[in-house]
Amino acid sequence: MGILSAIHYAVALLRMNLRAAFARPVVALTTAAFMFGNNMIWYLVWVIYFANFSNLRGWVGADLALLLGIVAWAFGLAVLLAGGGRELAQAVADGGLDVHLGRPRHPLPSLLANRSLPSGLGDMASAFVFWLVFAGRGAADLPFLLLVATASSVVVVATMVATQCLAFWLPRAATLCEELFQQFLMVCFYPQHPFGFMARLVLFTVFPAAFVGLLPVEAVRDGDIAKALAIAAGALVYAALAAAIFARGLRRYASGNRLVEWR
């Protein structure tokens, strides 16, 4: 009963915030269209690259399109359903967490679903173009692609939360938190297979971009279920880690002159 109640609560939050995000549909769809165009322009850079070089350490244009599609879906889904996570640091700084702490549920889902970014639709739409047009994948590949890309989205949200939580320990760190997350995204969108062992170790641990970019591409290219399961396991681990960091930081959260502690 408790699990069903939590699911209903999460669905209600998402429905409410999606409705607010698309209250002005023309503005929302224009924002999504601009993001779609931005992704196409970014891919054009790689088209020019592969027109001059046959491959990038074994990767060809189709592999790069596969990567961009997976990351675009992962990021788009993250900001569409959990865009409030990008405002966590600011909420810590200005006392905005009070609203979520006052609700009869864990504050993190409420905070994540507090904002929905329509631009995420543009990212998600561009993913299908990358996969079906530029990567040469077929409709039969979509279930597996959506599975690994959605698992990658959980890693994106977890990293968003973890970086934003630095604000609990570093006052006025909202800008730093956002810059760290942007650096994470930049690495996700860049081919990671040429990196050496130490760099890959970092990308599979403290800066988990490999679970968003490299590993999903390899799983799809090879049709490797084991790698897909590794992505899903990584998503669960990083989600639990992000929740633990948030709970730890919340003990330090101060609203005005009062110490607000959530257990």
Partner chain sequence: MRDADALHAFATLGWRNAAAQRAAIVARGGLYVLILVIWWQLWQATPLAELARSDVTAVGLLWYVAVTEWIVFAAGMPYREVEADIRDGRIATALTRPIPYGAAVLAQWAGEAAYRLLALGAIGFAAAFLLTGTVPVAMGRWPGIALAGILGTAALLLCQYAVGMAAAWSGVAAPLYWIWQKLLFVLGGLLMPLTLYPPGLRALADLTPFAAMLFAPASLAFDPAAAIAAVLAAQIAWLAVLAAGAALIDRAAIVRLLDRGG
Contents of the next structure:
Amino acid sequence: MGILSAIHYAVALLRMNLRAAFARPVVALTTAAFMFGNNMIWYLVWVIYFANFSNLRGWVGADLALLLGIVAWAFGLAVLLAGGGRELAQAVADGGLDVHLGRPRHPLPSLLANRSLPSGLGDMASAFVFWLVFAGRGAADLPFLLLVATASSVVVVATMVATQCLAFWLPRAATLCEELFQQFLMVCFYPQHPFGFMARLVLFTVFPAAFVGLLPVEAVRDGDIAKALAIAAGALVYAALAAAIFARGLRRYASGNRLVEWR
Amino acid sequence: MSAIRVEALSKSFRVRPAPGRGWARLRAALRPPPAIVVPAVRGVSFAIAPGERVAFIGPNGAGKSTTLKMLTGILHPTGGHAEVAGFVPWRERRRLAGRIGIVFGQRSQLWYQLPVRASFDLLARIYGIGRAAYGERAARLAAIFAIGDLLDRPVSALSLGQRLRCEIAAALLHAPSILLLDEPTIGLDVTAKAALRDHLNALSRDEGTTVLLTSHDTGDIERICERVIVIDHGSLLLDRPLAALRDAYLRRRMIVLVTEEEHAAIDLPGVAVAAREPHRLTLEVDTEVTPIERVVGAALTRHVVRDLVIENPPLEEVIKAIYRGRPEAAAGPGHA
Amino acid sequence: MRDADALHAFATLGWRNAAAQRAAIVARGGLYVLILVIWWQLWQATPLAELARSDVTAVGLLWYVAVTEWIVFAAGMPYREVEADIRDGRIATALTRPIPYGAAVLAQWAGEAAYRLLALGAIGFAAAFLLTGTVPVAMGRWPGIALAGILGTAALLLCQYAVGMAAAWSGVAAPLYWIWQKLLFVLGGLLMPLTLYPPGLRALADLTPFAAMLFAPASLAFDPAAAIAAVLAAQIAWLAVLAAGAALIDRAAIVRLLDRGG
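Let's see the other form, the form predicted together with the partner chain, since the form predicted on its own is already up.
What follows is the entire complex, opening with the chain shown before.
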């Protein structure tokens, strides 16, 4: 199967995914609207903060809005197109992986695209409000913003896959996987620049929230191409890493030993 | 050449004992106790010719799903050899996937909220089926499985039997020469099972597809397959044509009669009383001696029958009988 | 008497249920600690000197968040159980029992929340102490803070019960819950004391019960001058209002469910 077939396949997966998300359009749009409102109210906290304080170690309200927009876009896109990643641990635990393994394709894309959360659309819509209204950016900034935030989204998906892959080694770890991902999400939603060296070391390596929060904001604010390239490189590295971890896990899955351990 | 050839295939799992609670658990995490090797499949060998329909049966935990997973390449064996459609499954899983169709009875590959056709479209992409070939193929399968009018309904609106037919058609879109079905009949009612049998018969007649299905229900076997492989505790217990198995192990039936009369009795050769309660009589019938219709007929003329159930001997009884080598004991009591 | 005995049994069941789900406690505790770590970093990076008042410190603000998050994490999202009971029709069985459904549910939640208050309280206290290196409140005030935290949690549970019962009308309670939760976070002062709010928003918050749920108990740990008795009195008054409201919603919802045949 050639490149053309692979592209056809990817397009079909995405289409399917969106169709499923909007199979009940009213429910989907309501969910998206709630997520949008949710993000707006969350911003109120920062409005109150900056009503009291001129800056947060150099960051002003516009920087925060930039951050929230980038994170909302990254997460929204991730759960809209790769929402199945959140159920990977479950699929490992209950054998749902088998269906995908019985196909002549790499199982990861179809696993990721297996589910789509329409709330992601609300996140993505709120990103534009954060950028254009609260951060005071213009339409001319959008291409760069979208590029950077989409690269961040790849890091989000990679982290999702990597944390969920824990289930290959730790049976019944679905709660733990979800918790780790929640923590990742939480760190992303806060400014990371006041963190100390050790914390930053963690955020740039094993818990790559810096590629979703810190770096993108600095790249956009300072128009720093080098930082944007660093995010892109991070996206590639973490995607490769996640795929490698998944492949390792799959080998273990194929040995069957994890299925019965610690019963 | 065989469609499926299995030689001395075996699989063991390494299991660690449960770590207990509290400190014991922590200690076990730091210094795990030695793993115990538990064999799941022990040296199973068989060959299936193209076009054969084979039932792979055994009680829960017998090793049938493990074997099936090894045949699809999802699970790697500990020892032995297997070839499916000319491929070694665990070495060439993805190439093999294009030649086999798999249906996991409990796992759908159809998208729940969308019309069946949408899932078919996606599968056509997954398997790289050309547009023209796909249209032709879908129409053909729709005819074989009588799902033409289901294709535009959302999967969520289908009955279990309808959904299973769509699942099987979905697994056959890429025209595999081998169809593997893992516990396809769980939850199906008698009518749906009968329909499934007819469709699978049509499939093997029209396309010569090799079918291997697993089940733990003796009822499925006679309805769908022509050959039966019985597996228990990971070992192959029996491999013979259905007719032979039927004569040897499935000739006995249980009939439960619920009668208006408090005490009922049927005196016919080959009919023994397995259990007797007020208004309820359980008979064990040797169908070689007296056909089941005659027993039912006699019951209806002699008693006012409020309910009547005919049952196959449970699989456990068949297996016990195979172990004992005494086919006659196949329909022993134990389920009345 | 028999009712009290049954409710006690429900509460015990709830306690055991929460104690059995250790993974859930670890997960919540992890998030709780992480949020404290994050806010400790943020408050330390905040130019607090810009405030007109000088008594606001990073230490105080961190302990404030430790108390509000303690209450939120201990309450959890039990409204989902009521929602599921209504959706699956299980509530019909519960309504045939001699104990009122709402009383039984709240008793069970009380048991669960009690366990989580204790477990997460220990975790949060330890984390806040390790981060700040000090306990800014006199030891004598902690029983009062704990009591205010318990009352705040009770108010949260009453609200969640009412939110869950809304499923009797719409079939789902989740959207209502998310709105309620965001109002709680903002008007309750989850992350920042209401004293830092702009006057208009502050006045609005004071008119709602949300301030009594999170801000009031946490202010006891943040503001040494805050009077415990006044906080507790306001909380009890709001609890009475909330209980009456929940009872009204409960009755209306059950009438509707019985009307539709469960």
